[in-house]
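Coming up is one lone chain in structure tokens, specifically the form predicted alone.
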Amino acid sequence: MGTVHAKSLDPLPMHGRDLGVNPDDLMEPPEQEQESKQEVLENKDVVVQHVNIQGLGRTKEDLLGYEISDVFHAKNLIDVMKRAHVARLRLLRLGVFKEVEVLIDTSEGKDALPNGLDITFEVTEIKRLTGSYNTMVGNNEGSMVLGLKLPNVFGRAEKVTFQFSYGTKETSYGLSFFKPQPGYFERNFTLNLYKVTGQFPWSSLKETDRGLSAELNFPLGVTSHTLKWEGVWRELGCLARSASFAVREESGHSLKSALSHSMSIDLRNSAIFPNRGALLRINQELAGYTGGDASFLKEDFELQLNRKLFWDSVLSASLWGGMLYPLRGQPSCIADRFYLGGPTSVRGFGMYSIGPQSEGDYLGGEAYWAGGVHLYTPLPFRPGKGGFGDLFRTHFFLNAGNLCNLNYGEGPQAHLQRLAECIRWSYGAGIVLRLGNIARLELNYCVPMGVQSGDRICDGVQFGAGIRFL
């Protein structure tokens, strides 16, 4: 909770006649005196008269008023301490302070009330320029990230960030500007300027994106929403001379301008090892109506349910699905389609090696579904319980899914029948390692089933790293 100092509201009576007892009766054990003093502090009604903030430099005071105003509604000392702690966390969340300490004291001065309190927040601002170096785990890839940050640029928690990332399959750099709404940090606006170069060996494809995006994030009830516009100049090329004609045909330059919306409800108690709760995430993207060459409507969703069983075991079920509908008679682009397979989705198959392919290059599909059931348990005999051992889980899994292209001249029944054909599935067991609360590693023994011609399989041990797993 940081450092919280509190003084007594009133001195305890020190004369027998004030208490209605003899002076000798005042000789009580120290423990009892401490308890009655604590009772006075906890139960007496108080009024927060003044709130002071010390240590401000470039931060504007009007921004902080939204974050600390709730302490004025406190009714007693315990309530004051709780609300002051919440206010401290809200101040730290702004990303403009390195340290925040809280001092609670009795009010002094001409306007001081007998039960008045003054609260002082002692803050230390972050430097004007900060740098960072870290590593990042993506879906079966890793990268080194270097960053420069200008926090609190205009004094109201704005942030300018430059970031360079060099990874196993992707290299990128970008400049972003972040602006939260005062008093509602979850409502924020972000502007990004970026360049990303990626390699996709499963498709013998390389792609360079140069783009600009603007996004608005806001909560609505229990849901979180993101509205985004993105304009990107895409350059597609062949990664190898052996690339298939279908991939060479996709090579060249194109412009994409798209509007997208994402909605999520996350009621899980952990993003990596949840033992209860549910997750629902729905994404929509519409391209072509604000310019550009690409024109399509794209929808996808993710659903996850978790339930705790006996002996700290957890049953988890997941379902993914999506569909891409080309507009204006234009065929879909290989860069916009869905991909399926690998250690982060349908285990036992190669990375994105399910579905349509040409001469060994996987082209993606316009519709897919994937489902999985997991039973997570602690390590056998619980080594390292309460410490390092809690980062590990064993799991038994059953995965299934399919990816294909649809004939949109047919009806929904034909589409469902198409998705139900040639289902790939697998089962197995493995060990899962949690990396913080954002990523995880898996080492599994997989048995792929339902293998179709052209699929790449990984029969046996398979390693996976990522932030999103089926």
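Between two forms, the rigid core is defined as the largest C-alpha subset superposing within 1.5 Å. Numbering follows the first chain given and starts at 1. Everything quoted here is computed from the prediction, not taken from an experiment. What changes on going to the form predicted in complex with its partner chain:
- In the core-superposed comparison between the two forms, Leu146 has its Cα shifted by at least 2 Å.
- Once you line up the core between the two forms, the Cα of Ser132 ends up 2 Å or more from where it was.
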Contents of the next structure:
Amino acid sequence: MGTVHAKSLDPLPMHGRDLGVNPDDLMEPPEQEQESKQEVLENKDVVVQHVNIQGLGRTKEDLLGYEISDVFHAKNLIDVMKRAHVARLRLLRLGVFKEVEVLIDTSEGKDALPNGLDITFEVTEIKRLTGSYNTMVGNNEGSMVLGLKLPNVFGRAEKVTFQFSYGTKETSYGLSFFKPQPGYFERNFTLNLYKVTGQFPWSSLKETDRGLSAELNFPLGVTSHTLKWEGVWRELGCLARSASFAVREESGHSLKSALSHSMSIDLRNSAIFPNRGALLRINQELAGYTGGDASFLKEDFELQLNRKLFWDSVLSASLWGGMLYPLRGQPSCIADRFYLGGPTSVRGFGMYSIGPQSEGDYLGGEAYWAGGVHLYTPLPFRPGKGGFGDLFRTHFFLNAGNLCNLNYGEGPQAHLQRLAECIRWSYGAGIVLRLGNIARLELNYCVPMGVQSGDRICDGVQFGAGIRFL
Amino acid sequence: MDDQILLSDHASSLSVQAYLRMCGLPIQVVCRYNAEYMSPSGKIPFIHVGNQVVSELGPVVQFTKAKGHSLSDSLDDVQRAEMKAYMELVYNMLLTSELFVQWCDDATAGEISRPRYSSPYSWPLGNILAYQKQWEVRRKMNAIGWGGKTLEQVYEDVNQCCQALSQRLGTQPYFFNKQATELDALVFGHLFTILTTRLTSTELAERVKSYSNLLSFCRRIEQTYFEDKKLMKD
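Return the form predicted in complex with its partner chain of this protein as a structure block, the form predicted alone having already been given.
Complete assembly follows, chain above in first position.
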């Protein structure tokens, strides 16, 4: 939080760069009464005459005009303080300033009105280059991660980030350039260049992706949209000599060039333990019409509804689903298909271990749905209430889902029938811990049901960590 | 993939096919554009039997031997050593020459090898993979000392190799008289492919053609073991 200083007795004039924005059309005609400058401004009508920003180095002024222009509309002192606070937060969210302080003072100078105010934002710019260095250990691999960030590169809140990870098994890197639209920070453009590698033991598959993507984000009313083009060179290989032939057949190189659109409406009051609100996310991806080898249309959606019940407990229901439709007669690739199961999706089953498989390697499926109903309650007897205890919840859950391949020659009735037969489901209870505002840990006792031959289950205690849970 | 496979890979593949036909085992040949990446050793051909995958002629011979099929059982130790030596000669001379002509000769690489290698992929992935393969082969050539050779020198090496093979074969039907062995399969695979593959110049094929007993050897094996199948001709 910052402080807003309102000084009414300071005789020294403020030095700063005048923004040159002329508030003439907002000025009221000057009052006839001669009021002393020593008068304390209470909830009197005021006029904001000048807004200055002090401490600018490489940041360009035209970027900031939009963020602070609202302050000129203030009509009384309380309003000025509120709007100045909002402007301060808007300046901070640009990511170019380390600290912003607001000073409100009476106007000085020959065109000063008796009830005129000067607002000054004193800013400290972020350093040109910040770096970080971490070591990570996990999954039989150790790696060094080097991160470099150049905030506000050209003065208009552009950001360049570079991350490089050098590990015992793989190296990966990512370079990204972010540019917001001046005046509309929520509309922004990102360009990414990356190489990532992943190992998927449930499919005995390893994947190396080298890609380039360009992304445009913009809000439309209450929804927020993302339009993205991505070109990826994918290299698939077997993780072990014992990989099944079906996975071996997928080895090799392919190029995916895809356009995708994603829409999301998030009306929840929190991302991790929401009490109320709904989330809807719809995503579609079309590959093959801008070049590349892969050719498909992929749709998936996520819906979550939350409602507060008696005694601080929350009922939450979520539904996920998706479909992959291969185009131009080409079969779908294992890297594009959907996977189901695990502590973050249908609990009680092994990680991504539901659905079509060959010799123990899970191949994924072209259509899926998954649903969950949860009842979250605070910990029994509420230990550590108001502090540490608030990070925990107990939950009782019921999860269900199905993953299969569809025969596209049949009609929608047949598709629905296929998705409705052989439903896997599970129930159980556990403890959930919130990590920051992004991730959560879960420790559950699960009872899987509806297990089909080939699925791998994890009945009993299951631990999960992640960002997105069913 | 008729329009993707290259000379050296086709030769190796034909050798394994010939060997399996000589053993009397039924086979089915399937072409996949990613066969090189499917193979556990990174080289084609490979065989898929039950749920086992075995690649390259040497391991295939071992594998069939373990299952009870072998062509070289009747050879004594001296002959077996000789067979291994000649097989090494083919690998070191013929196969390496094929790779050299394909990838180190700029004309062949640009007109034939790179376009064929990149044909199943879309732009720019095909070009990237083709150049990557070319650099890899050229690095290997430098490592074994062939980097500085000219095309003429390589043709001369092929000539000498054929001369050695021709002398060993003489007037016999197979290298070890009446019995076809894996050496026959290997030599057939390479020579037949060289004779029937169209390259930028016919010099490589000419060197082989100058040895008439090798020509008749190839024809004989084709007629004996491949009569039911029209061999792929590029």
